[in-house]
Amino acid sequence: MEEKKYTRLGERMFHQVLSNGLHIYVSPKPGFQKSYAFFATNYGGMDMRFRMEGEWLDTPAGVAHFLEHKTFDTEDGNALQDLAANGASPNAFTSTALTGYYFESTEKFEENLRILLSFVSVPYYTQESVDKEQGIIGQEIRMGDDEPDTQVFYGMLEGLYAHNPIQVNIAGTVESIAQITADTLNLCHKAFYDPGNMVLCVAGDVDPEEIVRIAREILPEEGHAPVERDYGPAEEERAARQDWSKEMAVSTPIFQLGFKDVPPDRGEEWLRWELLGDLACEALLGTSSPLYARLYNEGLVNEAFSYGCEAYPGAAFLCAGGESRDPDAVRKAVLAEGERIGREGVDEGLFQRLKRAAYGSLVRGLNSFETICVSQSVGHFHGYSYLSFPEVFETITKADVEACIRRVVTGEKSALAVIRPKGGTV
């Protein structure tokens, strides 16, 4: 295996690529108890079209994710009880764009690995589970139609994207969902849930030596190349309508303001994109920054204002949100200050504790041993390796805060989604 040392976080990771295509990082930590492992496929809800064999193939919204449910299933049961079983806590997420499974345990660790690499990676899907199924996530689709939060999140990348699948809901809609069967969950798993597609991250008192062993041991010999995927058309750099708006029972309304940007390269730039975007939103947003005090003292904010960036394929955005009396008045005061940063920059002093305390963070994530698989494995399918982050953070400069703010924070560039209370006139 190769092994690659991190000197400035006092980090090494090995490395190894199987026959089969598949990507595998160890973290050894030695003298630690518990023990972690990612198992994830670059695959989530916005794949949803793609082509396989020569052929073009459109498949519901909601298949990703549904897929996560249904993998769990094995010939003999459930491989969650039998992960539970031998001490192990597991679970799955899926995202936009990554479907992982993983579990973290004390015990018996190269036991529960090869439970998570087998029932991963072979199917077991039977129509019957498949239609109960349905239900049960259609049950969970209709609960998150009735949360404002998700509601207005998805509104705003509605707003932001005219083509891009980002905009469609990881879940699916309980219409979308009816269409999926046995057929459709094989047909996707056998195009995305191929080692080719994948990548194994474990961290802990581990050999990784051992770790490849029993994934060449459990895992096929042979792989094929990722799928094609088609993401729609490519989209202007203004946002595709500025705003977005439904009544629910909300007492306050709730907001989500996201400006677009233009897609960071694969590589260092994601990662760089990534940590600049984050800068930029404490600079302009953060709890530190003289726009946030501003907003709270005049009531326009709360304690429940958010904010971040993110990159997928074919897109990439600045967003906050929160509860406010008055979004409109937040997006000009956003505006306003983004075009006052543009003019006459962000103050040395305010830039350097934010560069700081942002360092800080990234390396007391560190310390989660789940912090390093996900981080490492969203890495890998980006072209970068997680733990390179020092070497690219140092070289963001104030003028680059500054320009980012001065290119993205812009009113063609901006949607903004609010739920309003129902009957209000707020």
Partner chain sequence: MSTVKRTQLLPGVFLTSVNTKKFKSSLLSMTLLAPLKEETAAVNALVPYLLRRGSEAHPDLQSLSAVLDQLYGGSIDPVVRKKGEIQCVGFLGSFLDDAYTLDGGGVLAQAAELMGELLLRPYTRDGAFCPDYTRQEKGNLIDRIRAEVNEKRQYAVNRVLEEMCQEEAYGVGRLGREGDVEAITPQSAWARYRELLAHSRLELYYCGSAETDEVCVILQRALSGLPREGGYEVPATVVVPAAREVRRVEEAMDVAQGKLTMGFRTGGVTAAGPDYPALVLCNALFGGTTTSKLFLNVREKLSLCYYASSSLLRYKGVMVVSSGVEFSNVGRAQDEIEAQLEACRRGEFEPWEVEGGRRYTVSSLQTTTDSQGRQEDWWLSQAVAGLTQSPRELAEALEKVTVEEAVAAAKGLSLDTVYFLKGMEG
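Please show me the structure of the same protein in the form predicted together with the partner chain, now that we have looked at it in the form predicted alone.
Since only the chain itself is given, any partners or molecules it might have are not part of what comes next.
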């Protein structure tokens, strides 16, 4: 196995590619009670249209998430229960571009890993169980309908994008999931749950060679290359619509403000874009910025304020959101501050401090096995190695941050989504 040492971070990472195309990463963590395994496919809510055996296929919204629920079913029962019976804490999630299955356990790690690799790679979908799941997922969708943070985030995406499928709710709708059958699930499993489209990442006090052996034993020898997907034509640089709003039973307006950027290239450029985007947010409206202090003092934002950046195939954006009595005033202030930075630049002392702070937060994040494994998996799918962030981070200059703000923080690239209290109050 290939071993990389990241001495500044006090980390090591083992890496191996199998003949079926599966990449395996192992992060040794002596001294911890638990071990964590994350098995992910490069397939998420946005992957609805793809080409198989020469033919373009369209699938309903919510299939990746539905598949995630039903993949735990096995011919002998349910893998969730098998893992839990071994004391493991298993779970799974579906995001915009990835579906991940994982468990954490303190004993029988190797047996649990065999269960994980086996249930994810062997499809077992029956129409009866698909029908039953409609009820459970229907309730999950209804729960999301009542979550203002979820609603406002999709609202912002609808504002930013004309057609890129990231704006489609990952869980789908009650109507779209009604179209899903066992055949749909089998087809998508075949397309995306192939070792060539997947990654396995493990953190813990484990033997890396043993993990490779188990993966070879459980998974098929051959794999196929990832299938081609279609996310529609390239988006315009400007936001599709700058305003979106909805009323819900909330106590105060809840908002999400987005700024659309050009998606980064694969490889280290992707990582660099993410690190740069975070720093640009910090400089523009982060908790140490002059703007944040002003907004906070004026009562326009509170501690629920948060911000960041995200990149997907064909879509990338910076965003910030939270609670505010006047979200429009927040957008106005952010745009004005963007203009000021574009003109005057970022204060040198502030920039150095922000960089130091961001570095410390990234390193502290490595306490979490989940952060290591999920970030490494996402990085793998985008063609970079997550733990190389200190080196990439060093290359980011003040001028880069200023250029990013100048490019992205403009009225026409912005979309503001607001959830307003129904009838003015709850």
